[in-house]
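For reference, the chain that follows is the form predicted on its own, supplied as structure tokens.
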Amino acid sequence: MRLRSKRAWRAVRRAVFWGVLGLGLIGARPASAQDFSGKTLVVGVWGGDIERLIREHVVAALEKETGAKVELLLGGTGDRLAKIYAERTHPTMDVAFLNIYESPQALKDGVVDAPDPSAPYYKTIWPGMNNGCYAMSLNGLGIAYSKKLVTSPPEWADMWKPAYKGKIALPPYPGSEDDGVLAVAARLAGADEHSADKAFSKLAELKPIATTYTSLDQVFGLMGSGEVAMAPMIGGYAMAALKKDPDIGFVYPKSPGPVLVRDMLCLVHNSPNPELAKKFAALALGVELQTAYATELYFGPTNMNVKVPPAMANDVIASPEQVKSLLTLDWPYIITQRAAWTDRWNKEILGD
């Protein structure tokens, strides 16, 4: 074999080094397009439009720029808050959507992570709404009616009218819904929240209760049939729907007013993929979900950037001016009510 000479051997060594250089640029990823492979973030949520939309807007972004796969893993908020509680230690939950009322509980209890004031995400909310996670979306309690049986927009005293016994439906407790209504049925007797005899007594005033409605299809349907009148609901949920049934109708009622409800997106405390958590949050909070939920679910935007269409500014809270005109409720004392509630709702309201 014949020896190369010094300045192949120089030639062969540069080729050498650039030709790995070259495959470790290859191989190198930004910050920002970082490379998750083989990871999985499991993030909590419910399912129906909300699942569609970030499915649509989130899901198949961050599985392109970092290359993990995300799980959805669908249900109620009761369901999500039993799993990160029984995995505190070892939580295998990344993200969880919960209610209002549930986050700051979750963050005082340490299964949740405070928002951060530095994200650029946290930046672009409204102030004042990142209680205990991050604000995602803005709603109100109002009531969904027959217009067969109600000629005019209700206000809440009007679900006791003797003409509506037994045609008001309630949506299963525990449940913000139904919290609101009670804090609504405590006012209509003269006090609030905190004075629950008045409220369940005030609200046993509807019984019989037409139904406990577990979907929206099933309580429009006994509307269009005459046995439903009137059903305290969401207004996105409700807007949403009604859009396509004319016989149907919803209102934001003026006294005592709509109760504001809010969802909230939590990082879940010591999650196995912290980092793609906030990426997931940064999607999820930004302007083009946060549009696709104003103008597909009614849900009002936290994130300011986002401008609703003037179109539909009757129908989305989209402002802190219009969350001011809702009715906040102390829901920190609620919640340590829940059980004792429930308790009575079966009891005073469901019962015979």
Given for the second form:
Amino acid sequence: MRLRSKRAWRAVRRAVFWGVLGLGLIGARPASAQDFSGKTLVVGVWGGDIERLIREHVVAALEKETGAKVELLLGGTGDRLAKIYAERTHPTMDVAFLNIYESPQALKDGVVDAPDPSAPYYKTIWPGMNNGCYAMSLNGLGIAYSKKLVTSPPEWADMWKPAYKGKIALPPYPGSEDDGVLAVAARLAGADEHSADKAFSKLAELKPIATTYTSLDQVFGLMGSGEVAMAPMIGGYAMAALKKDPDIGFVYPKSPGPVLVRDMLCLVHNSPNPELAKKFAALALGVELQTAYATELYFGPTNMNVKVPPAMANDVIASPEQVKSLLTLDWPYIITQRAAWTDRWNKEILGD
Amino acid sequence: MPLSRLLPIIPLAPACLLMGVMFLLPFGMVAVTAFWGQAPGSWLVDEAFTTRNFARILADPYFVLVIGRTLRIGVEAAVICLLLGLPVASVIVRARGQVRGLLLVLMLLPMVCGALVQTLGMLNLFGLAGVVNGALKQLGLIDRSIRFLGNETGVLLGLIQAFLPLMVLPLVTVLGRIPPDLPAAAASLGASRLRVLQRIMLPLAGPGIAAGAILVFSASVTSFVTPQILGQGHVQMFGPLVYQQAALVLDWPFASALCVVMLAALALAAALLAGVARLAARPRA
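With the form predicted on its own already on screen, would you show the form predicted together with its partner chain?
Below: every chain and molecule of the assembly, starting with the one above.
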């Protein structure tokens, strides 16, 4: 009994000590900084290099400035969408990174907040890009290819050459990459994404699809072993990986031009920490992270003040002029077709 | 009710509560959600009553096909596991002491690492860039990889590999209870081997066979990781289909309706399977 009370005393003393120390530290902060210690900002984001850069350039600074903790919840866009929709009335996530076409839908459904034109970080983004949420990065859908099997940088139409039959890999549907591929297929068939029949019948000519790839390592491995010749892919990821593998190439095709895709930063509606979320947005959309995105991941910056090194100008989409050369799809239409096209994809592209 | 009659029920309460909160309640919610929908142009759930989801499932042969294929693969997995599991179980039963323990541990070991690790192992072995294809290429036997996966055989192999212990364990239990002299005694009274199997062994092993079959079948038809990875999108089964609808298309009401239809089909199939097993195990007059 005595032992226990002794232990309890020690615990209390320790708590008081740390508490006083903590208070002292907080007191030592500059008076202007708002105190968020004890709060945890939850950010849903992709893993890998994106996570690393956000940790290095945003999380560290934000935690230091505010005393709050930042928790990065890693996963795909689908995981985050499901979470913010399911928790619509009691969200636990504050910031969610979504894709170009899901963010307007999320705004329409009231699960994210509309971008605030008066926010300073709104104004540094190229005009017209904050659709639904804040534009985070610019990217194009191009073709990654095995240099062993494809000797010169391919055009979209080359995917349909008999030599590559059964050697085209596609990502899982639904997703913006596959919707981009469908839109390209429709254009090669003389139509556009509004003609689903033409898109699907053209794309079905690629059957059998070599594999549905879920990771870059997987598809690059298959390219290395000669089992996959080409795979439509978001440029940034592919070009960052090129450095590691001399046998893999990546090209932004010209006819039609690469499909524009965009990562968006969304502030979750009614989130537990709206002020912290805005501070996070300011840092994430700022010059430092966007420069790192461009130089390390080849993700095009949306912030007008970012200077892309001239040597990278051809690989990184960095200006509204470059965006104009890209193919912009009717994403609001495509998003309404998601359920129907998922059924068609299962049956017509993957089925026998 | 007197306390003495209530007492035996009290230890059951935590389990019942757990089942209620973790299974019945969520499933009740799924069953209700199945009769909701989505407003046009929105991913939000619209709580107005509708049977539209069920009409869509029944009207589109694709969904019926996927459910049918899933049930068929479940039955195939159960039958093959039974055929593979019987000899394994008899060997384990006949083994003595430590050897028996060792064999059981070896049997269970794959289950410890879980379906994901096993499935990824299969992928590394049988994938297009896997060990088997690599070896065949090195030997000069093939110049283009053979597609072992991305078809029903690949998925079935993965399921059997993952769930065989679910069949062997109940078989070991029932076979272990049959006195070793019993078949010999029957034979000495003039029963043929077939007759011994039919009238002695099967009826006694029946409950174990039924339990194993139901376990393997249920685990197979509800599995997600194995068909997702080994099917590579080409073999659509129920688990990945529901994941796609719920997590990617975000149509929860439709995903819920798929679950309700599947559960109904599953209950029917399990009852049928149990009935067949019981019939097979019944001593004939």
